[in-house]
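The data below hold one chain only, encoded as structure tokens and taken in the form predicted on its own.
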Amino acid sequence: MSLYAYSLLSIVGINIMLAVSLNLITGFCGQVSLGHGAFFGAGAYAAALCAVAGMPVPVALLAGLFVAGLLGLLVGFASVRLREDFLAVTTIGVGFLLVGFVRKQSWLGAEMGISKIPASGLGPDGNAVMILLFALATIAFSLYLKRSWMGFAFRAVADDEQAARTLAIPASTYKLVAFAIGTAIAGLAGGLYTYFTQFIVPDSFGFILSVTLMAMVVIGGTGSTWGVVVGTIILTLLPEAFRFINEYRLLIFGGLLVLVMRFAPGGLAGIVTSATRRLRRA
């Protein structure tokens, strides 16, 4: 395989990660999150960090996943109690901070971002293959979740919080739980994000980035883990089989979630699931 196809690869695996991480969030829980590439970022910028102090990989991706989880918390508390068009307010606040506080950090290479960041030794080839087996390792989590115990709880939280409150179901724990876990997946993505790319910079992790992660989760299916998968690699992949549209990417990607919203709100995950049932019953 070509060096660009890896890069494809990788970069699918990653935006798969993000789009998975950021339904768990918004499609199990029913919380609207539009900053979550600050989280991205987060944990890109840890890894970037302990990758030129000279740590081991292992241990940078786990930086990235636990400082990411650790802000995810934050803000979780600061918004639990907040819904839709205010939570959604909230976490866009997020990710314009995160990038000024980053522009003006010298420590963090500022406008510059993060150069010279040492390769993780695995290679263009070993890289995508990790980026990708992280990847499915998320898929198998969130199908797993989804059909626990606490996927169960989530989806009540979703559906109608007061009710679930009746039903001795602490919906506050489980919003913040969810965000955690959300927001932790996100900061690994952005370590693997690090490691493959070797140079990081704050318009990277911007709220262009969280939008179009939304418009994935949106496209694909909201609540649905297979669905996000698949949208996130149409969306993905699209921009590349067509170069010439590339510059009108968000004007597509909006474009395309209008049309969504209007006529198939389920997204493809319920074209399909619509498409399924008329076949039964004929």
Second form
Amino acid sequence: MSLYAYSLLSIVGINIMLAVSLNLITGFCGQVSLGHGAFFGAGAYAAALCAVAGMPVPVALLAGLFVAGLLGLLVGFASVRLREDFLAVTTIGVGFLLVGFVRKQSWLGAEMGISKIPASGLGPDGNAVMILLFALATIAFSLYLKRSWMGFAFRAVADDEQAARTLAIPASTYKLVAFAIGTAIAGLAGGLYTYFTQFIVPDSFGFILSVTLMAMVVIGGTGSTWGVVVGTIILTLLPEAFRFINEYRLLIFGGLLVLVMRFAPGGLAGIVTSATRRLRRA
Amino acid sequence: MTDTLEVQNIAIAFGGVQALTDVSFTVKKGELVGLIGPNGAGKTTLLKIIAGVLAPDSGQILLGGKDVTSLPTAARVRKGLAVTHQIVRPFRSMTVLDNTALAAGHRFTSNPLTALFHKARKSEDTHARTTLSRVGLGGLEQSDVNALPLGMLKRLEVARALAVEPDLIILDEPLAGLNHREAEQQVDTIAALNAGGVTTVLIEHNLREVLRVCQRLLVLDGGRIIADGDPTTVMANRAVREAYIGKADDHVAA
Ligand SMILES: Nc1ncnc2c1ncn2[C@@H]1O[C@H](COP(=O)(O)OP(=O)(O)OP(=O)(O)O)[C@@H](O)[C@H]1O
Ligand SMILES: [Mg+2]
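Now that the form predicted on its own has been shown, please provide the structure of the form predicted together with the partner chain.
Below is the entire complex, every chain and molecule, led by the chain shown above.
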């Protein structure tokens, strides 16, 4: 396989981790987050600092996971008290705040980012395999979670927090847990990204990425792990296949996002489910 | 015998409206108490304060002798309290069975860590099926809750509350939307449950049914307790007649 193919596989794998983890927060637990890119960035920077300091790959990846998860927990604490619709706005704010903060920090490379990050030592093919294995693990975890009692409780919280509380479900704790798990996985993806590019800049983790990730979730089917995986693959590869899509990427993704929310709120997964149901009936 | 529920000097105001004023009473273990009062008397507000959905301006709530005034709702439910909602709140994305099985799995879901490491649902499904047939929802397990009429959703509220296996259950108008015979059956179910040891507070406008099974009546009017005692005495009370009858005549007839 070519270097290009390896890099494409790596990006698909990272995006799957990001979209599936965002789906844990938004699809499973009903909390709209438009700042997922920032947690990805936090993980990437944490891992980069570790790597530059000469720490081994697993340590750097774990650092990415923990830093992003702790940050997620912090933002989660601030937002469980907020009304639902404010969370989306808060997470947008957190995203801008974080990118703005990093831009001004010389120890984080400011605008220039961090370059000359040591290689993982696995080579482009080894990196791609590692990333895909983590992506598969994320998918498996998401599938398991949905079927566990935690996934069941998440759904109750997403449906009606108040009713969930009267059935002994501590709704705020579950919202925090969803946020912490989702952002920790994003941070791990950030660590993998760091080793993949060996060069990170603050602008890669901004609002545009966060909205793109939300588009992958919504278009694939909010709450459906496989739907989100398919949505992510399509939205990642389409701009590579057609140049013009890349140029109008935001416009097209944004337009699709709105169209899907308006006409097929279940996304691709919802369309497939209702089609098979209709076929079975016929 | 210990008091299952103690309500002490509860008061709450919404803006300028004093919804509850110095409300105090206790419910003993095993009692079946009817809580009645005209529309807007404060019954639902009182339930919400007992459940921890609303925080009172003053006063305490004790469950099983322990002050729970500062505990969140979920923690009170873990202590053996269950409530139903007057305005039904089913989980809209779930079937009737899942709504109830989720409640039956409260031992898993009350702790996220336990919830994460457990997946099997078989015994909770079975428990949910039994509970559903008990409240007259047998055969509707796989129904979409969005397609159910109000009477069925009222029963689902009761089923979910029963599924958490409470020591004390407070039901907010569980008979609304049920016809004469269905209401009678539902009340029989509630009475049987009470006979099985579950302390029960029944908030209802359907006086006929309340009087049929309750051993004690509490009357709330304008946010105050105006009578508390055995049904015959309470219904003969002049203040109760003035406050209640007339305003609620239509309910009595219903
Ligand atoms: N969230 C709220 N904000 C403002 N006022 C409220 C609120 N909840 C209740 N009230 C007011 O408090 C009073 C008591 O209402 P509550 O719903 O407790 O009465 P109720 O006895 O349950 O009546 P019903 O028999 O109609 O259910 C009413 O005057 C109501 O308008
Ligand atoms: Mg009421």
